[in-house]
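Below you'll find only one chain, the form predicted alone, shown as C-alpha cells.
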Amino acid sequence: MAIVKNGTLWKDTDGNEIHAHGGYIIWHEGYYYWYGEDRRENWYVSCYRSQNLTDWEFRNHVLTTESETCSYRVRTKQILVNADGSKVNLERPKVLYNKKTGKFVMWVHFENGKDYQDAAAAVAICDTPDGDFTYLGHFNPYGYMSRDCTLFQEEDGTAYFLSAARDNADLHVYRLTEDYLNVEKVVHRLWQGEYREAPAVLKIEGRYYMMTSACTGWAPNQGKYASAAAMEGEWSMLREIGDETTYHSQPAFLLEHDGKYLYFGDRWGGNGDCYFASSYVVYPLIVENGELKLQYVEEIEL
C-alpha cells in the first residue's frame, strides 16, 4: 500500500511530473491506464499504467498535433493544428475499450484554441491502450453544442457519452452506436438552465451517481450529484456534495477499486503558466442511505 498526497504534484517512476489532467482510468488486462490533458510541446495527451493507482509509468504521448488523422463514416474536421501553426484545444479525454470491435475509443472535447465557439466532440481510436492514436475529427451530436464530457459503460458494453450542451446550459446523454464511433441516440437533455460542467458517472450498489461542477472558470465550487435506477431511466433533481468548493476540486472522473468507489479531482493551477502546476486529489465516496458523500482526506492510502 502507498499513500497518496492530495493537492500535490504526483511524479511518475521516472521522477516526472504526471500531466493527465481532466482525465479518465480504464482498467485492462492488469494495469490501469490513465489517460489525460498534456498541453505541453505539440502534446494533447498522455497515457501512464499502473497496477496499484500510486505507480505511475509513463507510455506514450498518444494524441499530438502530428497523430494520423484518418476519415470515416461520420463527415468530420480533422483538425489537430491551425492554419497559423497554432495548436486546437483538446480537453477532458476519455476512453473506453470496446470489446466486440477489439478498438480503444477516445471521445475529447474540441475547441479551436483561440475561442470557445466550436463546442464540438472529437474521436480517435488505437488497436493497443497506449499506441500511437487515430485521430477520426470533431463535429456536434446532431447539431448540438459539446463541452465538458465524460464516457460509461456498462457491463454488457452499451456505452455512454455524456457532455455539457447550450453553452453549458443543459447536460445531455447519448448512447453510443455498437463500434463507439457515433452518437445513437439522445438518451436525455438533463437539468435544463443548471449550467452544469465537468460530468463523472459511477454505478454504486446498482444504482448510477452523476457528479458535476457549476461553471466557474478555473475556480472551484460547490459540486452537486443525481442518481437513477438506470442511465437512460428518471435522474433525481441535483443535490450537494462535499463543500462550497468541492475540497478544492473539480470532478474529473470516479471510479470502483478493490470494493471502494473513488472520487479523482482536479485542483486546478489556473489558466496560462499556472495551468501546469495543477493537482490532483482522490477523496473516498460513501453511499448511505442512498446519498452519495464525499469524505475530505489530506492524504489517502491505496
Given for the second form:
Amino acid sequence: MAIVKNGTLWKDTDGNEIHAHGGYIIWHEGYYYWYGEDRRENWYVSCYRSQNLTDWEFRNHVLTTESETCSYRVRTKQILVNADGSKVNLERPKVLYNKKTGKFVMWVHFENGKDYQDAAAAVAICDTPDGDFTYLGHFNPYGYMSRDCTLFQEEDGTAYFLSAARDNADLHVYRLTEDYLNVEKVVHRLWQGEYREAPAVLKIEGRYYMMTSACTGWAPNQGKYASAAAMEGEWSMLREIGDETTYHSQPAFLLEHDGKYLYFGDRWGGNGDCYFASSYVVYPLIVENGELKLQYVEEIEL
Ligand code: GAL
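Switch over from the form predicted alone to the form predicted in complex with ligand GAL, please.
Let's see the whole complex now, leading with the same chain.
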C-alpha cells in the first residue's frame, strides 16, 4: 500500500510517467489492468497492470497506428491513420473480458483527429488482457452519433455501452450482443437535451449509479449523478455531486476496491502539448441516505 497524490502524473514501476487518460480498470486473474489514452508517438491505448492499484507495471501499447485490422460484418471503416498520414483520435478506451468467447473487447470513441464530426464508436479485440489488440473499425450505432463513452458489465455477463449522442444532447445506453462486438438494443435515450458526457457507472449495494459531466471541453465542470434499480430500469433525475468543478476533474470510471467505492477522474491539461500534463485523481465515493457523495482528498491510500 502506498499513497497516491491527486493531480499528479503517477509513475509506473520503471519510473516513467503513466499515460492512460480517460481510462478504465478491470480486474482479471489477480491483476488490475488499466487501459487509457496514450497520445505519444504512434500509440493510441496503453495498458498497465497492478495488484494493489498503486504499483503499476507498464505492459504494452495495446492499440497503435500499426495495429492489425480486421473487418467485421457490421463495420465499414478500419482507419487508424488518415490519408495524409496523421493520427486519428481514439478517446476514452474501455475494455471488458467476455467469459463466453474468452476475448478482451475494447470500445473507444473514434474521431478523425481534425474535428469531432465522426462521433463514432470503435471496437478492438484481443486474446489476452495486454496483448496487441486487433482493430475491428468504427461505426455509428444505429446511425447515432457516439462520443464520450463507457462500458458496464453485469455479474451474469450482460454488458452495456453508454455514449453521448445527438451532438452530446442525449446519453444513450445500448445493450451489447453476447460477444460484445456489436450493440443489440437501444435500451435508453436518457436526459434528452441535458448535454451529459464522460459517463461512468458503478453498482453500489444493489443500486446502479451513473456519474457524468457537463460539456465544457477540457475544462472541468459540475458533476451530476443519477441512479436506477436496474440498468434497463428507470433512471432518476440528475443531481449534483462534488463542487462546481467536480474537484477539478472529469469522470473516467468508477471502481469497487476492497469494499470501498472509488471515483477515478482526469484532471486534463488541455489541448495540444498541454494534453500531456493531464493527471489523475481518485476520490472516495460514499452513499449516504440514498445520496451519492464525492469526498475531496489531496491524496489517498489505495
Ligand atoms: C471533453 C471530453 C474529452 C475530450 C475533450 C475534447 O469534453 O470528455 O474526452 O473529447 O472534450 O475537447
